[in-house]
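A single chain comes next, written as structure tokens; it is the form predicted alone.
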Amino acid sequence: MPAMDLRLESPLDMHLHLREGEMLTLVAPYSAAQMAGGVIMPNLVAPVDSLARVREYRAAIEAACDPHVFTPYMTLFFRDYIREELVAAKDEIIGVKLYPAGITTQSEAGVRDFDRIGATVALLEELDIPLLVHGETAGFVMDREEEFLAVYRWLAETFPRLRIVMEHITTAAAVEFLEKYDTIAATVTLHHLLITLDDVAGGLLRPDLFCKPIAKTPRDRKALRQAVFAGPPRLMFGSDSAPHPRDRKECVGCAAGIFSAPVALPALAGLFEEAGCLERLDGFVSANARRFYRLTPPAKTVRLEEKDWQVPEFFGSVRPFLAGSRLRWSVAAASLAEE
């Protein structure tokens, strides 16, 4: 039986951490080999919180990312904006990400008073800029999202009319929260479609499968795959690609973030074969998204084929996800044009 092909178009990563310095020059070529873009996640060791620094950012992405055809999609880090400054920078963002102050990686700037950002909220209505959220509060780690579904219904309420994404959704309750707000979507990463809160501590503990939010139960990945393999037009992929070296991995206070870039899409093609929907692959690393955000991506086609092949233990300092694997999918090409 004849090898199977295939073909994406533009696929997007709708939510893509690529760091700074000499991390980024290793690892936005990953992603930028397998998608036509990516929201670029703006909470660097300094946050991208201005025009300056979006455009700064951008700049180091696409330097990085040579020769290959990427769209580094930017976001503003949430702070206190007045109009004038959002309305600058519109043409130029994706949107604003908002973090609770300490809840992940290089998040100590975000929110600590939930009360004070409305006018800054009201402004992103009004210019029709999305609002992209990480969902936890500083509660008890499995509950942390379950309890922030209170703030979405606030804003959702509050400001009806805005876009707002949820970010790295993990847990059923989640789930059923999206079908009640047309004006939310969600992105979903390839690794909590595969692992449980059991893969990272059930055995000896495994620091490359530590991220934020955490890996939950079985009961919440069964829920994410049947609604990603179900195809509704408000989920989206974002991997949430978060790379670490060793000796932040290996260490007391071990970092979050799981490095996936590099096995995104034949990770994603084997388990969209296995649930017998390959056909919505599409819809869920790109037309969604496009949909959604209003994007015009560039057209770059990635065809995928089976062929297996052994995920590398060490992508330089890194360690990626699934490494030492085996995948039946690998990306054969990607070009402008249909081939």
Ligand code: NCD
Given for the second form:
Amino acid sequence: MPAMDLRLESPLDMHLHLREGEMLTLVAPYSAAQMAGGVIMPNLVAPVDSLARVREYRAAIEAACDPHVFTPYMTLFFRDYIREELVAAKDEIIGVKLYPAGITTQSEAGVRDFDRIGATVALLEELDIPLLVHGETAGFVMDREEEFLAVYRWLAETFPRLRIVMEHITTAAAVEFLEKYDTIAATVTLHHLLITLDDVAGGLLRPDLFCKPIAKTPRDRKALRQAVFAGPPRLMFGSDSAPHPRDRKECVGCAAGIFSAPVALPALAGLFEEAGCLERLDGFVSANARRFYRLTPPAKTVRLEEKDWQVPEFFGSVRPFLAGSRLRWSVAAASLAEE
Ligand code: NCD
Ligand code: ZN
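Starting from the form predicted alone, produce the coordinates for the form predicted together with N-carbamoyl-L-aspartate (NCD).
Every component of the complex follows; first up is the chain already shown.
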């Protein structure tokens, strides 16, 4: 049987950590080679929380992605903003990303008191700037996402025109919740479609699979898969690819984050193929995001081919998701020559 080809029109990664400095230079090409664009998370050591920082960071990303065609959709780190700041930034950002303080990597500057965010959120609603949310409480680690649904409900009902993105959902409860409000969309990662807590901590401890939100139960994974494979319009792929060097992962106090950018599309193709719904992949990795965010990404056809390859153990100092395993699909070299 001849090897199959799969063409994806302008695939997008709607949740991506590219870091800065040497790490940015190392990891950005893997996203830029297979995606037409990505939503860039603002949780740098000094958060991206001003238009000047957005511009500076965008320029660094563009330099690191060169010569690939790749649009970095920039975000501002949520804080109290005044109207003028948001008006000025509006055309240069895709949204504002809210982190509860201290809940994940580099989120110390996040929100401590949700009773005090209303004024800024009202401005986002008025200016039609999407609010992207890391939705976890400080409760028991397995319950954090479900507990946070109350905050999403409050946001959706208090700000009925605000577009809200529930980032990296991991639970059956979140999947169910998503159906209730058409102003709410969600991203789903590759790793939460593949692993459960058992993979992280059921045998020998796997720091490479430790991330926030923590991988949940088989029931949750099943609900996520069912939702993604059914192709509802407001579920979007966001890798949450979050590289950390080996010495920050393989130590006491392991940093949360999984580096999945190099394997994202090949592994998704394998997963959708196994589920018998390859035709739905385009909606998940592009069409749904374009519609919800009203984007016109660069026209870039990415070709995947049925050609197996072994995922390297390391990219520089970073161990990738699925290191050492064989994947059936690969990003064809031809796709790197973009139109
Ligand atoms: C992310 C990171 O390392 O920046 N880590 C993670 O485990 N996903 C932050 C985040 O998205 O929570
Ligand atoms: Zn993230």
